[in-house]
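Only one chain is given next, in structure tokens, and it is the form predicted alone.
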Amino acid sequence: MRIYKVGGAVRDRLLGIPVTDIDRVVVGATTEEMLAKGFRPVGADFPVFLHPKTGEEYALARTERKSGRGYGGFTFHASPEVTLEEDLIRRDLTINAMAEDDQQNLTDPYHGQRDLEARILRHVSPAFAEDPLRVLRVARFAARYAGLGFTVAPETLELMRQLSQSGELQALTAERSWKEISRALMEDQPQVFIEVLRACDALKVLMPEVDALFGVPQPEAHHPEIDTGVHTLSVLEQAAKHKQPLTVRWACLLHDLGKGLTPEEEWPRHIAHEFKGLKLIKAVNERFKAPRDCQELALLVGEYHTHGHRALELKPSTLLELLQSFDVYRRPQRFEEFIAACEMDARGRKGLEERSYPQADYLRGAATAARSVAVQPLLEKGFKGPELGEAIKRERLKALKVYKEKA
């Protein structure tokens, strides 16, 4: 029984950056030698144990051959007789199918250390086509590492093409394509990530509405970088910049998803794109099972962040009708987020990107100035039922006039 550290913990401490997760495999061992040690089995699909006492996992070396669509469609081989090299070539990328001891000493046969210096992400075999999953994660390395200088290697940008292609991705499950978007959309740089799915193919086919908005114009007095794709890469690169939650960052992504509705003949002009594109927020939101607040916050942001940009010119009654639609009452932290989501929206504009946002605390002082209301007066006042709501929406418009006036 040999045991060796692989993937990720192999990679981050050979590039010098903080190991997180570290996996083990182990080589020349059965299941029953590791349950005598103490091992608890996890997991049906292939032979993983947690140690008796750290809990982390180590799994039998193993090999797989595809045997039906999708992430899912393969069968594993797990045996003593299973090589080092034949476990670590079933791997994505090179650079994640190396090995070491417990001396640090480096099995490398797939040349990932090399492909480290020379910061790319390549494939292991012509197996990584059988994966479709593998798409998404090479696009999520490539945003990881982008800070780095890391880039996909041509061929291997041609097998992801060529799997985008191939009606594959279609077979992954909601779930799955979830957990690698929103792990991608939290990395340094989710931008790459967009450009490395959009250069592959890959995006017209898991979001298509996201790839129509590249070469839409927009008017080049409010957007000068005016290609509406552009914009939206932009957008997503300041929500990583200023460390945005995940869902401003997916608010971010699908604001303007409407504008690939508008016929050419009316550009670069977007009139209502805010309630074309709700339909077209809501079908994404769906495809992959977003969280609930990631859901409600993009449709949200969709349907207001103009009202946002627009908030020091808005009527004391429009600017009620806001904070009521976001319930700033029961859910401050929402209506947080919007603002933030549209402040990362005026950002990712090309030069200016460092320009103030009055427009931010000018809400957050709307949305003091309505909660400042006292229920019980109007209580006192026997106000009760639908007309006590009626009593406390006149008393909020009576601070928000006072607010603009003061502001």
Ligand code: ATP
Contents of the next structure:
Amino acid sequence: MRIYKVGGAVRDRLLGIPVTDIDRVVVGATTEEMLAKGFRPVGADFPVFLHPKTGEEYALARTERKSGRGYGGFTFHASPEVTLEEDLIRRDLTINAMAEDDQQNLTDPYHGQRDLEARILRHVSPAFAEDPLRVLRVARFAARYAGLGFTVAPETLELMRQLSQSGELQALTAERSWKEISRALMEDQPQVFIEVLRACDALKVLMPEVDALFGVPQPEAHHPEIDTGVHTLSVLEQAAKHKQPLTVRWACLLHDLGKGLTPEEEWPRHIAHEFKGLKLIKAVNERFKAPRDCQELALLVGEYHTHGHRALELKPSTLLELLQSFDVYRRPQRFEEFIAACEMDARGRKGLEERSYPQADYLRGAATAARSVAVQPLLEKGFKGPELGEAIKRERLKALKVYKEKA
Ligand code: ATP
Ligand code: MG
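For comparison with the form predicted alone, provide the form predicted in complex with adenosine-5'-triphosphate.
Once more the chain from above appears, this time first in line as the rest of the complex follows.
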């Protein structure tokens, strides 16, 4: 049996960037031989094993054939006769279809190294079209390597477009899509992920609510970039620049969906877009079964981001409602993430990327003021049940009035 490193490990070593996980392919072996060597089998369908000591992945060389819609519609064929070249040809991109042995001898039948040097993301073979997930994967790699100058080959983008228009994207499960989306959002240039999906018509299919923002104008005074789609991309870009977590990035992507619903006669204003967008945010959340913290933050940011921007003008009672809506007393972290998303929204505007955002500290101070209200004295005064709740609210309101006067 011969063992090769494949995929990301080879690609990233040649790019000179740190290798995070190592995938290996085993040629000329049977399942029985692997088990006899102590490898542990994983996954029901794939002939993939974990190394008895290192826990790293070793997959038997295999070929694949499409036999139906979606991912379930694949038949795998793994046997000792499958060659390395046959295994590599089923892979998505040429830069992912290289292998190397222990001595770093490269096997590169599909010219991955050439494309690596030319900074091109190119599909390996027409079989690319057999798995629609590859549309998302390519967009994700584009987001990851945009900083190195990589772009998608025109013929690959064309294949992605055909896949998007064929209806195959709808066959993807929420779980597989979310895995790609969430990883892509955490890349250095997540806005490139959305741009590439849009360029191949996949965005229309996956997130029509986001796609609809392109071509929708906003008032130039607040939004020098004017276009709502362009703004959304800039907000994502800022979120990545400021190393925001996934929850914040997801909220950034969805915060303005309501603007896609504004009747053209009302452009460039978007009255009540915050509230109108909620049902769209909910739909996208549910479509991809986003984790609960991502779902929650996206809805809260959607509803309250304008409050964030107007923080310094808010009446103490409105400020209190805001803090209550966030349950800032028990969920301080979530409020911090809201503030971060608002700040990214403010910076994701043409020419305003470096502006200061005093609202952030003001909101933090307000939360601290409201949280500083002690419950014990109220208990001692004999308040209980709903009355206690009301008394706490009154005290918090007082604290916020004092805070606002001082600020
Ligand atoms: P990462 O650095 O994100 O791990 P990677 O290229 O190693 O990047 P993996 O998801 O670990 O990506 O997959 C390992 C290899 O398996 C890829 O490089 C690619 O060759 C192949 N591969 C994975 N998923 C697919 C797919 N859906 N279609 C085609 N090839 C795939
Ligand atoms: Mg990998």
